[in-house]
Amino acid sequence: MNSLSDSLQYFKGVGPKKIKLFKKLGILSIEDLFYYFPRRYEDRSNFVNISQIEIGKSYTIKGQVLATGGRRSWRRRGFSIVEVAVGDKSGRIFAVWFNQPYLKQYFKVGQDIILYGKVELYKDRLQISNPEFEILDNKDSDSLSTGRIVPIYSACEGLTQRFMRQLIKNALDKYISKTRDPLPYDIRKRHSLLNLAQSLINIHFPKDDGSKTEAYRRLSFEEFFLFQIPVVLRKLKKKEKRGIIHKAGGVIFSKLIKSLPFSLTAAQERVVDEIKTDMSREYPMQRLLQGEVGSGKTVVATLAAVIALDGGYQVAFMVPTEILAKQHFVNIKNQLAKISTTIETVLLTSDIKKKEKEGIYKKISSGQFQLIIGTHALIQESLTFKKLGLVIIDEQHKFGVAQRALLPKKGNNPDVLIMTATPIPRTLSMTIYGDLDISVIDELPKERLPIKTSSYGRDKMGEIYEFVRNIARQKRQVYFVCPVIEEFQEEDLKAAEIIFKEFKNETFKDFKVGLVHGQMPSDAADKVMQDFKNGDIDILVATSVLEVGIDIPNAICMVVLQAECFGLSQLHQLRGRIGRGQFESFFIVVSEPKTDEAKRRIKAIEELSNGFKIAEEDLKIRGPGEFFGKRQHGLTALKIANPLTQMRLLKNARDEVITLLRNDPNLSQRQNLQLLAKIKTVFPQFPRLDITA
């Protein structure tokens, strides 16, 4: 019997060669093919005449190949150009492709062709550079490719648009009756949603804009709905677990509050009260703490730790880098030493020698060490705790979901506090992190001065260097940040080293210059950072290793080179590394943005200072998948839904999930069986979803 799980390889027209191409697209089964949605559509029911097009706009043009040609660029050795002249009754336009010589064999004079791209004026002629194209022939008479709204797919070489359309059409004709709708009928009826079969047909081959819109709405709802099930289930199951009832406001807690050299902000006080309430309850705290860089999250986390320590419990504090772990260790240990002689704090990182580490492990398992601050070393299988009462995870986005889940499992339902300096718009975070209670520190300490942000082109480097010299002469310190892109890591690190040598020997030869990057041995990087903190280095050349956690009040200027290579939130994180002292601070971005997206990022970092507004703009620019990172949660897997533009739909889906799971947490009722089958393919661990995942 045919089913949607059938391998695509054995479907007519595919075979062993083409299935390799489909695997690159993540398509293995018929169902995968159905859910491989078009990335855009072209209305080919009425093409625009060439004579009517305007420069600077994108068009879909149908014409005939009038001439073809190819040449080598005289400017760049080995660089080829393929050129095709295309005409219709009203005029002609030229299409050019750069460095794709194999395309020349595709075009023949007299062919009917469709081009899509942005029209520009080049040497007094209309031209489209690197357009998408499709060659038409008699096989297109079935009207899948012309005379209608036509789907355009993300494909790879060897899979043409026409082939993709015909294959999906054939698969729909044969298998659409096998689809089983995972959304219960009453939910579909309440929200006026199409059934699954009609939605899949309409999303691939819409008859008009209305049918396309309805299919998009239905399939988006389904994605949101499925994603929310494990999130809501964890929230509901949390109250089934018996946690630790901590006694908030003990002796050490009170002493720590009194010993602080500053007053907590109103936002910090509010969040501390929320944490105290959580930790006093009988079920485990699961709280996400959002706050800008420098908003005082670490102080709040330390107060939470002391609540657990007051009751004789251990606390594990996990951070993503050794530099940050050591900074937290020194600062928190010094704070606690002033108020208690009984709390023993230890640092646990991967660079500690084996014998010393074994000794630390023994003292942790015996309970001698109560506060353990470290990196991934905290989740090693051989490490056990005697009485783990609180887990704190800083910069949670730097860890994978599975990694975050390991540490709480080392205790008996300990409280969990997750911190992030990446602000997320509140309405969105309440849905994404729906299994967590959310606290927000939405104000900076009063003593923090605003940071002056400026953007310059590379032609202004001379002026920037002179500005930096003036700062260094005043005995203040400066960061120069260089980008490191994963695929160009070696070249980028070499570039940073070249800049360092140039600064040291020429540009800033009268000052002390240092270098730190992520590939240095940790002890060498720590030495450089300590020298910088001690004032032994005036100007520090660094990579984005600075993005997390360094706190040096005397550093009042940061210059980010090639700022177009950084994400918007990343730039904001870097900016938070300065402005920590009593002096005015300066954040300078140097860039030559080429794309519209890069220009928007540079404009936003210059104009916006509020982290939540930065986050909203970053989400708009990048979209949710890129914003949250590949290893995070379901939003990265959304194929069609967009929480930024469909917030109401997302909220409706979440509300339906809450109602459904309260009434039928195991999805065992008859009307939910199709949903259960779907959920088991998406989340194989259902219904035993771990609350900490």
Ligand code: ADP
The other form holds:
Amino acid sequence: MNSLSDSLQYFKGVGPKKIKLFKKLGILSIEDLFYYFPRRYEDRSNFVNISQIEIGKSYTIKGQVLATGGRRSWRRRGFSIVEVAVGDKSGRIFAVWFNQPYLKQYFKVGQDIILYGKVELYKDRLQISNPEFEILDNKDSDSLSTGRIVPIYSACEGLTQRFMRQLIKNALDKYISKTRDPLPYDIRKRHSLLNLAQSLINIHFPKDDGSKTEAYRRLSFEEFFLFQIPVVLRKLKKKEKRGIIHKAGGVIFSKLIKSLPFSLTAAQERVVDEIKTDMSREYPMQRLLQGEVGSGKTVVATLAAVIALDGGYQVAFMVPTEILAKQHFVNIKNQLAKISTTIETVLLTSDIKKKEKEGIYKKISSGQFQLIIGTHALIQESLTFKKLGLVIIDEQHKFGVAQRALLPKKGNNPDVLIMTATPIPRTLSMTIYGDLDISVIDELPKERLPIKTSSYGRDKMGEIYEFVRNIARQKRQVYFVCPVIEEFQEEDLKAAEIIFKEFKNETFKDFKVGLVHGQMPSDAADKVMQDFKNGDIDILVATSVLEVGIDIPNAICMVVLQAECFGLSQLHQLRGRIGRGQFESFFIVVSEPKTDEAKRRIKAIEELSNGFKIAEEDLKIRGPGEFFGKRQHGLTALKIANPLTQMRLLKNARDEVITLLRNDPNLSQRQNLQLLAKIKTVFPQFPRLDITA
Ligand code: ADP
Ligand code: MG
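With the form predicted on its own already on screen, would you show the form predicted together with the ligand?
Starting with the chain above, the whole complex follows.
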């Protein structure tokens, strides 16, 4: 019983039952327990008197249980209420818990109790609903739980706050001397960081706000530092690889530029130059192209493709949906047909029949097909290329890191261009996509008119329908978008069907109405999209398959139903489907937001039109883990560090990692041994870095 990896079972009061509960929280060892940081703190050096409470604010109150009670609601079956009256010398307040009948057994008249929560006025009395609480045991009036700044953990039923606190205290007392600091001494010194032991003690049991802040800074730094190691390592290793030296500015490239029906925006030109330069270097390009929806990324990608094609290389262009693959295929094929008779372009999606697919595979591996546009089908194992020179991935946020990494492996260090329409602040992308070079298109083509966004409740549907009819009468087209949420998929699709029928037979019976969703057989979906594109459909009912990439300039209005079900970036992506021609466009969100978050999203989509601002707000609303997707970037490793509010610290950590790995890429020097040990627990394959993180 003397190592940090020891199980918790050696502690008093931790039996098999508790072990199970801890496991639920992800705590198996002493070390896990140390790194189980408080969710928040309560300053219990001071309690508020009940008489001084203001309605609507949150307080910590200490008092005595005066009475307990409970009831079942007669209005809703199975609905129960537990109620406790608590008083101090200045007044009384009621605590109520809904649907947690088991709580009742805990409360006894005369107990000292601490309550924490937001105070409301309910039928003339002060009340806190579902407060956090702690019953104070008079026998061992406990210095960990009162008269100080007290840590509050995310616990679960069966593990009380007092128990957690006591256990962590005991563990710290016994084991803190066993901790080994993964951060090398020099680095700590340069950034005035606490050592690990001190920071762990302070994060759990801070003496004051200052020591809490210092511990938080040190532990955040550690998280950023560990998280940056694989990112930076990949960046450094990139320069060791030898890739393809493409010759920029060949015949087809010049012809394509000349044949475009528009001139490139200044931003597009700049980015094309960056790509040209990058592709003609000897190490492989790894470039992220961020550009507002509708800024014209596709043509930039096509120009990049042509640079590779000019030199006789193959290009793989991967997109997340079949509809988008088809659209890119048709457009790009037509564009190239005008300027070259030699380039063969092919579409590869998973619904192509086996026989036909085998034929396509053959012609790809023989090199006959040079430009291959498709979906995930491109990363099928059995598909091989003859001479893959460039990989393009559109709408990268729809792919996981692992999926993205597979395609380039089909070539010999090909160049890689990744495109996204959710731009994020530069400091942040530098660290999160730290191994990629970044290009930004921050400008829309000139003749675009701004899109008018407006938001309504469902009671305004009649007026919206009339507005839509007016648009359709002018031979312009309209999208209606319905949400499809994974868990309710079937019902949602049924709902879309019902809306479609109702539109077709009633609401818009004088117009042509179509339906498209992700579960349709793809030839049926293709046909609908083609009809819509040709103007044979006036009003298209769709699910969020539209979210990515679709480009039909004559569609100038989009109505999003139940908009509260969509994420903010998703709404912005949807909005990007319109406003693509020179006509005024209308984005109408119909919603009944219930949560604060949903209200914030609806407000933001109404007020903000700039993609960077939208992404920033979305990041704030959802937090980085959700925003970037759980599977990506190892951001989930960040438990307390927040890249949005601690950008400076993140940058410092990153700079230190760069210096460190330049000097000691395998972390074999003596002062880095503790760090190596720690890294191995997080990234076991270090210093090899294949796909993970
Ligand atoms: P996104 O960046 O969202 O992928 P697209 O590449 O789909 O945008 O481009 C949107 C529309 O803008 C397309 O119809 C495209 O032909 C057009 N477009 C692209 N570049 C320009 C430009 N420089 N001037 C005018 N229209 C352009
Ligand atoms: Mg696009």
